[in-house]
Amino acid sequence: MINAELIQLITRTILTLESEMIVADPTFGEYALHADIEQAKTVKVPVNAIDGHVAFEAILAAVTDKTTMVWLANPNNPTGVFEKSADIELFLTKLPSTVTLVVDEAYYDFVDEPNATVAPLVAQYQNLVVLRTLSKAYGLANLRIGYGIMQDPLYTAMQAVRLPYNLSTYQIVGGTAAILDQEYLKRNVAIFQSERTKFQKFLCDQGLMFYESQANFFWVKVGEVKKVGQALLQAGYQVNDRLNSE
């Protein structure tokens, strides 16, 4: 299934008019986009300003009787900050069972800590959904393919609203080949992890403020974003300066 389609289907299935969805701030903007389409309210809870970690207790405090979903990108996009599985499970035990927690693990392959995924917890928690994509570590962004892990009745409900024939033969064949080639994935991830360590040291040496990343990107505070972005562009580096005005 196309990963963006999974986001669309989940929000379409769970959110209703005037219901509420909670996200960390900042995080992947497509979650809120689809909530807007469903005419639901997005409640943004700021991450910890010092280290970028999700403020789980603040999210719990923001839950109301209208809350039906909580989104958690792990590692977070765009900060790269990773939340431990034990912390997510503790949060789940406190979250009302009527609220669905969606953990988007698009970048989890890059994490160098053990037990990075919460996928095994799906069997214990009916209100937990885990999303994966082959667009990142597998390098198949052009195929736009991914999958979700969830229990019934959500699975059956999503199947009912899913369009038939939503994947082409090329996507199915390419995705299957990628999953089977785990040696490629290991080599690819090892390179990313090595370069990530080097770049993190560079940022420290430069005295720049950044969040420790477990993804293949960093969230760096540089001051005048537009000016820095233009200077990098002139030096041959293209950066995304649209997510933050600081």
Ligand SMILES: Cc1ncc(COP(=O)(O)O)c(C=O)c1O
Contents of the next structure:
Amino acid sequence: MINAELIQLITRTILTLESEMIVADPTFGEYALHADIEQAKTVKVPVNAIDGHVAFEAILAAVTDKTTMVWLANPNNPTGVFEKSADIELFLTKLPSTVTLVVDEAYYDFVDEPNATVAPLVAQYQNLVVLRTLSKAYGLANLRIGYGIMQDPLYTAMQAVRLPYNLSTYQIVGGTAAILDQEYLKRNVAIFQSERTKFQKFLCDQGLMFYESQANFFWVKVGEVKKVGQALLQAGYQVNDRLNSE
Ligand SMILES: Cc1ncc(COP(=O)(O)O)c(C=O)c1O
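Switching from the form predicted alone: structure of the form predicted in complex with the ligand?
Below is the entire complex, every chain and molecule, led by the chain shown above.
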């Protein structure tokens, strides 16, 4: 299944008209987009402004009897900030078991710490779902393939909602070959990690405010975004014009 499709299916399966979903703010926009489509309410809990970490206690405080789902992109998009498995597990122990926690590990391959995943916890927590994509570290965005790790009854419910024949042979064969080629992934990730360290040093040298990233991008405070966008365009770099908040 593709990751974006998993986001849509989980949202469709879990959220109802009356229910509430909690996300960190900022985070990947597709979670709220699909909650909007289901006409559910999205509650946004700001990340810690100083270091970009997810405010777990504030999320717990935002849980109501209507909350059915919490999303966590880890590392988060667009901040790049990574939450340790121990912190996520502590959060899970405090979260009502009726609330599903979806940890989207789209960028987890880029994390310095080896095996920085909460996937093994799925066996222990029925309300935990882990999502992965081959669009990032594997460099296969156009193949449109990813996967989810979850328990029943969610798995069976999602199978009922999913369209039949949702993957082509190309996706299955290509995706399997990519996952089997872990040497290629390791080489790719090592390059990203070393470039990330260099870029972080550059940002420090420039005196810019940024969040420590464990992904393949940085959240940098640049002041006047439009001006920076124009300057980058003149230098031959086209940047996303939706970056208009700070
Ligand atoms: C956190 C996160 N999850 C999921 C996706 C979607 O990945 P895919 O290409 O597999 O749909 C993205 C893409 O930017 C992302 O940033």
